[in-house]
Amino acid sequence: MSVRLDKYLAGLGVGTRSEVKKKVRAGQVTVNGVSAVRPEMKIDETADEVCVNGEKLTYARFAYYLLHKPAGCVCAVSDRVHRTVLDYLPDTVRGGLFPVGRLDLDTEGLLLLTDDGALAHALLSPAKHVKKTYYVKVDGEVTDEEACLFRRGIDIGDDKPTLPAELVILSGGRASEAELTISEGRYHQVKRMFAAVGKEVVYLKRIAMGPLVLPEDLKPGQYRPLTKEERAALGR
């Protein structure tokens, strides 16, 4: 498959197209042993073989990236009143990208943009019951009989009670900090199980799901291509 050169390498997070360009152009780039001189050379990105200073690069059949989704935006691939998750990246990798799952309007944290279908149902499936771990404020004080609760499963006016989930007290008092893990992905699920006994999110973020685990480091807004371990740990 025919494809441009400084698409290619933007695509496997060498960089922007821009940053990709003055690689080229300063030696960086080999084609098959040969220095590249123009970033829209165009490549089979299935069996050139492409180095940037000295380091091959493997051809990757889906795009995988992490990305801190900010507050403020929607999981979406677009949308007319609402800035979306894909907005965060540059128009050289976002082609075919789309979010694995959703975060509310108002809620930040880790979120898997891809364009691998099979592994965006793996991890979505109810049947699989893939963890996600939240970081939630509330207001008001939660308590150790609460935690209880919410592993035995909590009523949130669904035909079913949601599965058992993990409660992680963090801090207490008026405004309390914890830690939630479930293995569902119901509609406003954490707020609803809060307000199932009686307290209001007021931040949420989710820190986890699955293998991954939110960056230090990684800013909401930020994102960065999953690394060889992250991909392994997916099966990809």
Contents of the next structure:
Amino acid sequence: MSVRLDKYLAGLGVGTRSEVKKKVRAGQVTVNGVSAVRPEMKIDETADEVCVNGEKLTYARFAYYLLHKPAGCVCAVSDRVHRTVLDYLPDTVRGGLFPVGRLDLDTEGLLLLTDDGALAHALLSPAKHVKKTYYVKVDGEVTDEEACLFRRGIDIGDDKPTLPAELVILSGGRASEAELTISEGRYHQVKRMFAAVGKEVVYLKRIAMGPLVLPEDLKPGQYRPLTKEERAALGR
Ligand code: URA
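May I ask for the structure of the form predicted together with ligand URA now, the form predicted on its own having been displayed?
Entire complex below, previous chain first.
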């Protein structure tokens, strides 16, 4: 498929459209061994060999990005009222992407954006029990008894109790901090689990999903392409 060189490079996360243009003009990019001079030149992304500073880029059939979702935006591709998670990516990379799963409007944290439907299905399928870990701030003292109840599975008003979940208490007091790992993705699950023991979640951030971990240097609203290692961990 024929595509503009600068669009191709930006889509692979080499830089923004203007950054990659600069790289091309600075002679850092070669196409089939020949220095590229025009960012707008057309390349065949499946056949041409493109190198940046001598390093070969591999043709990526699908795109994978990690976004640190900030509070106040919705996990949807469009919305009439709120910003969407895709609004944090430039137009050059967002085409065809969708969020893998949902976080609430006020929840922050790790969100995978991709156009790989098979991977999304595998990560979200209830049968796969993919683990998700949340950092939680709760109004009130979280107790070992509650950790025990969560470990056994708790009734949150659905047909079945939740699957066993791991609660690690980080700090106690009038406001507690904890990490909760669940292996389902029910609607408002974390908030409903704490509500079932009479506690209110006042802050929620997803810090891991399957093999992916929220990088500490990725601030709310920032995104980056998955690394080779992260893709390999997902089998991609
Ligand atoms: N559980 C919740 O209650 N909210 C989220 O956004 C994610 C998990």
